[in-house]
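One chain is shown next in structure tokens, namely the form predicted on its own.
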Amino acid sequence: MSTPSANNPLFADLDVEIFPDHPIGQETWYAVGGHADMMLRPRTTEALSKIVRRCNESEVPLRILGSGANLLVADEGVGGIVLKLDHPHFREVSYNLEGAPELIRAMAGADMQKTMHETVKRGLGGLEQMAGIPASVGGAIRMNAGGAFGEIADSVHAVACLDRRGETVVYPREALKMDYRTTNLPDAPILWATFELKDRDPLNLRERMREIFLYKRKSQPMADKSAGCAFRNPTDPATGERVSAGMLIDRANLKGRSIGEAEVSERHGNFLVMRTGAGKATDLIRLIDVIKEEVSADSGIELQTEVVIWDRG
């Protein structure tokens, strides 16, 4: 189905701002590609419920736009509706839950490094292995997002989704199986979750971050227009244990292999970069193509992206 028009009475009785033909590829970080049909920023978690119900019920398909660190969105744009969970009421982040100390609860569109930061200051632990990692909560949720010193799936207690009838479905932690970036949540936006943190030493946990930190900025190039890994760690078929995506791009000679204005960082063979403002998205898929044909014919190991590309397919 098309996507509907601003003055369609599907969201006209709803608390929500409506942007037709919003320039989403500016929003990531790669600051590349092309517009929303439409988007929309509900105020309400009633009208965000709605909105996933006409949606499913009139076959309309929606996408949620997180902090855009993770995404790549193709120059022809996308259709259907896109989900901006930036209103104040979807970043509250509540502490003492139950009168427990240690339980938090952060609404899907909450800033992960600033949560991350006041737990630390709060002397909670249980989130500081996310530490330079740009995400909403529930963008790292959705893809169980970490990397060396941890995931997030260390310490979540429970995800509550909207099912197809806009409905909040709660998964709790035995329900959930979060593996190395993936869940097994369903395809459902993601409303909130519920965080198990322990009471430690905020100097210790803050050092603990800080190191984190400076580990991340020696190794990334985390100035760069990037969204982070390109790919995921593979499976070597040979030993069935993973391995470094970093190192075999590194291996296939492809650490400078430019297209356009995108490029494999020089720093980190991972890390697919725009230099300049002038790029395309295009370009940065050709490039991801490239990578994987020639690190196959390399290594013999597949590439799969972790950026997550939209397009009209």
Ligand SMILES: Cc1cc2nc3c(=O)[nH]c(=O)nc-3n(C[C@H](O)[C@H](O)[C@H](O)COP(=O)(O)OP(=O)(O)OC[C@H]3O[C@@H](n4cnc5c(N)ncnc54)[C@H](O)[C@@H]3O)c2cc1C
Given for the second form:
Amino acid sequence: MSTPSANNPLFADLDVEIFPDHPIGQETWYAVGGHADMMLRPRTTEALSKIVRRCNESEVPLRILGSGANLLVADEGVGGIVLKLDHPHFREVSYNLEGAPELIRAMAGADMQKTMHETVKRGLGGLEQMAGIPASVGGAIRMNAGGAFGEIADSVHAVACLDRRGETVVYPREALKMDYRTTNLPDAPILWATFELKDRDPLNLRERMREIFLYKRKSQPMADKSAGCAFRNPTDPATGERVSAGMLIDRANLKGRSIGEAEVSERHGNFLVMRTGAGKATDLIRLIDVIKEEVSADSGIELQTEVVIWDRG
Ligand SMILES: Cc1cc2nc3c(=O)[nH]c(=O)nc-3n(C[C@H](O)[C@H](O)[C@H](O)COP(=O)(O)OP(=O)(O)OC[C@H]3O[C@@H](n4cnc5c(N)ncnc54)[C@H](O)[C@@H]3O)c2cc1C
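Rather than the form predicted on its own that you just supplied, could I have the structure of the form predicted in complex with this ligand?
Okay, now the whole complex, with that chain kicking things off.
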């Protein structure tokens, strides 16, 4: 089935806001790209669970939009349903879970930066390596977001997803394989994650968080419209070692290269930025293709995108 119409009874009885023909491209950090045929904003887990089950039963494609910091929506937009989990219910963070001061649970729509700041204030260590990484908790888990100072996997205790019937399935840490920007989680909505943190001095944690943020700000164009690193750092087939995609892009003389309003950042070769709001997603997609071709010609290494691209394909 393609996208149901706005007054389709599929969701009419549910506690959900329905946004037909919604400009989701504008909800990403790039702020370019097209519309979703339909965006749904459930208000409860029960409504979310029923949406997931009904979409699967009716074979309606389902996508989850987090904070849009690693997402590029094609200009033609996307079909099916886009779920946005930003109702207050999906942003809740619970502390002192089961009486354990170091255990917290964050719903998938919780803001990663706000959650990190609150844990630091409470003297709970383990999320400060996320400083400067814009994300929802669900998006951070899906991408296993992180960098030189660690990744979210370091403190994950369990993750809950919804299966095709809309039932909650909990994956304990031991069942999770979280590697460089990937996880073994099924392609399903993440509902919440629990984190096992460490009792630490809040002042030390704040200082650490500040150091990590300043390091990022020095080397990356944080204020520009981007999706962070556009490409995964590849493994060099000659050495078996992971190499920096930014370094390969720099070596291929691509810094500053632009198509339309999309440009390879002069500050960091792996950041593709939108110079103005007048750009198109197509500019970025074409720039990505040019970079892949030229890096391959220069180094023999095939780059793969880290940024998730949504289109009608
Ligand atoms: C300035 C800047 C700096 C960045 N620096 C870093 C960095 O240092 N390290 C790093 O790893 N990343 C970095 N990024 C990329 C981005 O912050 C991360 O990938 C982040 O995890 C994306 O989270 P999100 O909520 O925005 O996800 P989105 O961009 O909305 O979505 C990304 C993917 O996650 C899926 N997803 C989102 N929520 C859910 C859910 N609840 N259930 C299932 N799937 C879901 C989406 O469907 C999509 O496939 C940066 C981005 C920017 C703009």
